[in-house]
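As a starting point, one isolated chain is supplied in structure tokens, in the form predicted alone.
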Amino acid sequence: MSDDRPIGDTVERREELRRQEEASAERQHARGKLTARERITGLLDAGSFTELDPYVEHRASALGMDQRKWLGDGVVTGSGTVDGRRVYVYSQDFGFMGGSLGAAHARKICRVLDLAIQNGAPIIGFHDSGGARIQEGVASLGGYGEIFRRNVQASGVIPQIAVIAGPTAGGASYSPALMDFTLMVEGIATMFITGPRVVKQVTGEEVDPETLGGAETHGSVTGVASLTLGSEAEAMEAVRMILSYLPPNNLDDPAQAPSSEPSRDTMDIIPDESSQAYDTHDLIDAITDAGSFFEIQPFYAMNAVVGFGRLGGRSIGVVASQPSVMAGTMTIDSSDKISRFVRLCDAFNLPVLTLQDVPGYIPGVDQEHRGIIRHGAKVIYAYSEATVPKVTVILRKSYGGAYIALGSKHLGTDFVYALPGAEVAVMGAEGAVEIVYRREIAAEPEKRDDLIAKYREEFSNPYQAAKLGFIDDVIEPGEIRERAIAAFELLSKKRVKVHPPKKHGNMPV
């Protein structure tokens, strides 16, 4: 492109901006991708796309780089709105340099994000990158402390939905992870903070990219990924319907919607036998509105699920035990599972409901000594320092602190209900058994299976519990979505002023 143009000739830049597209359209084309603009024009509703600063350029002179110019310096930034509401978007262009990140590139996000700050809308970025521009040195890694700083400032404020379209290579990665929601497409996305090449020299491991940071990786394996999508139009689709659950921002309520009774009942899900599997997606099914509930991280930690969903139209948070994955228990990746969207749901003013099953945290020296006690306590922390509506129901097994970690009254649950089979107790019936009557079953074995009924009927019923005013109110499976719907009703103007005034607490990492 020829920088003699005339000052002001709008036609040519435009003429240039159309080259550009169909330049780096037949590239993204040729390797199953969509380009900036196409993600952008694919998400927002039609014709509400209006771009900011669109003939932005480098101003690099060094290597080479005063013979590469690019109008809009390798990515697009604006607004539009989603389903009729305000967003703010960025979506970094692969065809120029590899959606390298410079200053220039570095301060049009920048910009896009304060404009969502201060405007209170939501912000999503597709990532299209292979990481900080070499070319243009510190300038570059200067350019990704500006973004991140915006995206903690952005924390808690309006929600930030990354969509990973391409490679994300070193200091690209952490924007994302820093964002609410992370999307990844299959066979295109990639997370890395060093890539294959890297890894060899210095370990001498050999992996290839999807491996090492493909979306079944990052999907299953390490949690960054908040969903794995087939295909770039999946995840546009999913972007809309987190967006459809959330507030624009932390300051509004999130929008009604009709409501829809379940297709199923809760009657026949819950097996009487507590040692009996069952999967608490059919619970959640037919105790929410009808198709409403959309699970996250639905391939990582499976032993715990979450997710948007709705109670009488109203939007909330669904954190269940999944008593068919690992009996339910609580691991190392379960409790940052749950303790993240308790906080986001906490952020963005989505009342939280709890369906507990749990056994308790899984024993063993692998999880104690990856730290299992601080990854549990961030449990602990997101529930007692949550503030919106919070109700808890107890199914079956509640035992130690997975009790207490998991929505109990004493972290300021507003309302707890159990079923009448539900065991709460420092453990087991068999376990305590065992050990408080551990001399009389050596003595009378016979005994010992009177002495579990005994136990359960003294100790780990719910009405014990209940007489404390630790559970509400003992009730039917099939009660659990009205008094839920009623409870949350109850809790709908909820206001809580923090004590005592603090900067920030220090949460367990």
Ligand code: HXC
The other form holds:
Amino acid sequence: MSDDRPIGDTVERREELRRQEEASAERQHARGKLTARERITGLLDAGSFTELDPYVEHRASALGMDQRKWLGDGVVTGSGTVDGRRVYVYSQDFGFMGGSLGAAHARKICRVLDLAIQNGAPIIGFHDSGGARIQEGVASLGGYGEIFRRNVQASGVIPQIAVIAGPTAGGASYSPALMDFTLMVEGIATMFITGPRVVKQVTGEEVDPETLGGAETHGSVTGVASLTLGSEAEAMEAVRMILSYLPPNNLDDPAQAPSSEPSRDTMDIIPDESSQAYDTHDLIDAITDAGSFFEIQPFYAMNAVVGFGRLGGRSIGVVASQPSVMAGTMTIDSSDKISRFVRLCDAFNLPVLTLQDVPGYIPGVDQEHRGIIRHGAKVIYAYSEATVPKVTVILRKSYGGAYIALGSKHLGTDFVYALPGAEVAVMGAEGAVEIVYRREIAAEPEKRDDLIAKYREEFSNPYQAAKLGFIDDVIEPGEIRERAIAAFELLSKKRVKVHPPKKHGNMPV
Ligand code: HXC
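With the form predicted alone in hand, show me what the form predicted together with this ligand looks like.
Zooming out: every chain and molecule, the one shown earlier first.
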């Protein structure tokens, strides 16, 4: 080589990168956090990472920025593989200006998002940031806008996963919210639009960061977190698990896994008495392949359970009411949880199995005034819109709006099965006779029990619905797994064209 100067330059720059990362590592480790690069190498298959743009620097000069340079501008980006499958990644480096997002930092994230979309591969982002870089003003706000637009373009095309492993303040919270999954690491992750100091200034409320927007708050109160994990290593494992159920993009199917029989059977889980509760997790575990159920939002709206599972090795989405929490009634929060999950499954070609044991949407002034009508409507929207194979099993109660909304034939479900004790009716017998026989009961209260029994005999069974073709078969609990496997096999080549063609719908919010 005639001129070794450029190579010398590169060596020097690589050395500078190493020095700045060492400095960052010291501070991150002192805070109990991994560095941006450790997060990437911890997630990806060993030796698979190809870095992009390591020498990019910001071009800002205001407020002393010309004196502050950092190779890579506080974010590591690139691509690698997870269990052999291609993914794109970015990871914010809190060590440079608190991982704050300036224009160059944003451009690097946009580039990996573009590449992920173009190549049909999932994107995974590690978030650890103080939000918009104050010194770069509107340039950093613009950077967020560019990222948000790409998150929306990528939505329904490639899986998008955000791991929150530090503060995610201000506008930084919106990108994870636009992605498919937000995983928060307990003890180090916080997410809020305005932090405790601003909250105190504006409203006078005193609140600590953890209570305002820590993992527990977002995992159980707000529903912002899809999962909360005890450590960064657990978060990486959760990312690997999620990816294992999903295809790399909307044009592919999820990978087939080996089938494995569940370790228990479905008999004796559901009590005959419809007012007796049971844990729907037991039923899901007895239906799906051994150990395959992976729950999403396990502590939010616990009256409904959603998650991924496998049936005979095939990836599916499971939606189940939870009779042991609020008797499995539908609420605003459970409607949001279910509708978003069904849309995720539909976008990524995962068949949906619905297990229904629901007395209805919950009554009450609070729920009505907070808009259960528009939230509940989302469930109807999501099931009606979903063209993936759908199978519903009515276990016991199936009343009113919940009968229709939670995967009924009327919304396009392909197969609906019911157990012999299923009660498919407009409402429960007690409520129904109080309305229909109000005058008779007022005159002769002793007739009430007879009227309830008569109503039960007439309506609280699966055969009224079966006669009308709304239920395909009445099956025993022990048959649920094999019938569901057979149904999804039958539907495995299902293709539906959406008519009339439209730009997009307008889902209630
Ligand atoms: C520039 C920032 C920064 C920011 C932190 N830093 N946030 N620099 N812009 N947004 C810098 C700090 O000055 C400090 O630099 C270093 O990062 C570490 O920050 P510390 O405060 O020392 O760390 P810590 O005590 O852990 O607190 C972290 C923090 C806090 C909670 C994130 O820094 C903070 O509250 N930052 C501001 C958060 C915020 O309000 N962001 C919203 C921006 S507006 P030195 O040089 O001392 O190491 C926004 C709107 C976008 O995002 C809207 C889009 C729709």
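Each form is matched to the other, and the largest set of C-alpha atoms that superpose within 1.5 Å is called the rigid core. As the structure is a computational prediction, the values presented were derived from the model and not from experiment. Positions refer to the first chain, counted from 1.
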Threshold 2 Å Cα movement between these two forms for E26, core superposed: no
